[in-house]
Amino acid sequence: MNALEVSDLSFAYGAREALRKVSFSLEPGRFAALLGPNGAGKSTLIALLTRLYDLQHGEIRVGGCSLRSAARPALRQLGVVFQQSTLDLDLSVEQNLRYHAALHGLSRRQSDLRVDAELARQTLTERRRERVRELNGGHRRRVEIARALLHEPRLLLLDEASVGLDPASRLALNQHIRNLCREERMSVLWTTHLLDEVQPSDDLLILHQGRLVASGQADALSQRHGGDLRSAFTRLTSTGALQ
């Protein structure tokens, strides 16, 4: 079963079209990259993936549950971390995993055993007391992917989670995302409009004024469109490709 099927989904804002007739599906334990310019539909896709916009045309499933019939069991399986911070930062770390778990319906004990583990796998133990306000923005987005992991879904959605990052940070935040997906055999969907954080084995989905416009694996896309992924992304992105 597939982690993620978008089928054939469109969405406008009144007469603005931003997404129309996308689909793809997402394996279990594959990296994704989401990759488009500013306002080629990325943000309103992942707001859709998320419920926080209805549905309009098209179908989403997430480990086989539809978001528009069973959206609770569909977003048991989901993971966020989205563009803008959503943690309380006079909070502690811990106390923000803690509240998303009660949120999730953890018992005491399934929130002791899934905090404690998160806040190890982030490398995060000796911070859990510290108030978020105090961290540096590579340890936030820790805290968010502790946050997003405690309920273990099969699924874990990140919307341009490297923005505001140092380069080092941005890095190691992406090698850390694809450890959690190879060990996990988690499915992740990464979205960015930073060519760099492609990696050559990554299925790679393009999106250019609301349609996904290429799809496959990251090098044969490359080969396929231009010889290299910045040719083959320029190509597919620029004025006219969808004429």
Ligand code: ADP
Contents of the next structure:
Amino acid sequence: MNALEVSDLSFAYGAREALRKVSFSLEPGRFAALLGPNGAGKSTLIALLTRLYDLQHGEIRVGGCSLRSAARPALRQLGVVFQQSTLDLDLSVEQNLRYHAALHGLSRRQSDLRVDAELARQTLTERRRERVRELNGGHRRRVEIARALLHEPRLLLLDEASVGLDPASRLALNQHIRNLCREERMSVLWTTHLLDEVQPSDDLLILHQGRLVASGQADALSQRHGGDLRSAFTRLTSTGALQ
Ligand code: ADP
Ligand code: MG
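Since the one above is the form predicted on its own, can you give the form predicted together with the ligand too?
Next comes the full complex, this chain leading.
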């Protein structure tokens, strides 16, 4: 069963069309890069996947569960790191996590175990009592990732998670998520506008002006559309797609 299936998804903000007939699927344990310039519709797609907006047209299934007719079991399988941080800066690292664990209905004991495990995995154990405000951007992102993983989702969504980080932290974060994906056989949808965050073996989805203009394994896709990823991306995103 696919970790994610998006079928014929269209969405408009009033008269402004943001996604048009987007379809793709993601297998368990795969790292998928959703690449698109600013305004392509990446965050709109994440908002629909997380049910921040109601679906207008099309269907989304997470682990086989329809977001329309089985929203709870679908959402339970999702972890998300939004483009804008949603941490409470005045709470400690640990308090931010505990609050989220409670929202997911974890018991006190489960919450203790899961918070300890995810803090250790993000090497944040020693920072657990610090207020998030004291942490740098890379560490704040790690807190968000720990929080997104507390309820053990099968699919992790990250919307431009590396924006605002220095180049070294950016690539470290990207690598870190790839390791998680491999170790946990978790599927990842990594949204970015940066080509150097894509690796040849990734599933690559290229979104341009609301349309999925290409999809497939990154190396094969690059060869098909120009030779290397940069030429392929330039070629695929240089023209108006929404007509
Ligand atoms: P990306 O995340 O790829 O930069 P977005 O999904 O944020 O793209 O935006 C896609 C399109 O939808 C853009 O044209 C953007 O201006 C428009 N858009 C996004 N959010 C809103 C909104 N709340 N109201 C109206 N238009 C929006
Ligand atoms: Mg965005």
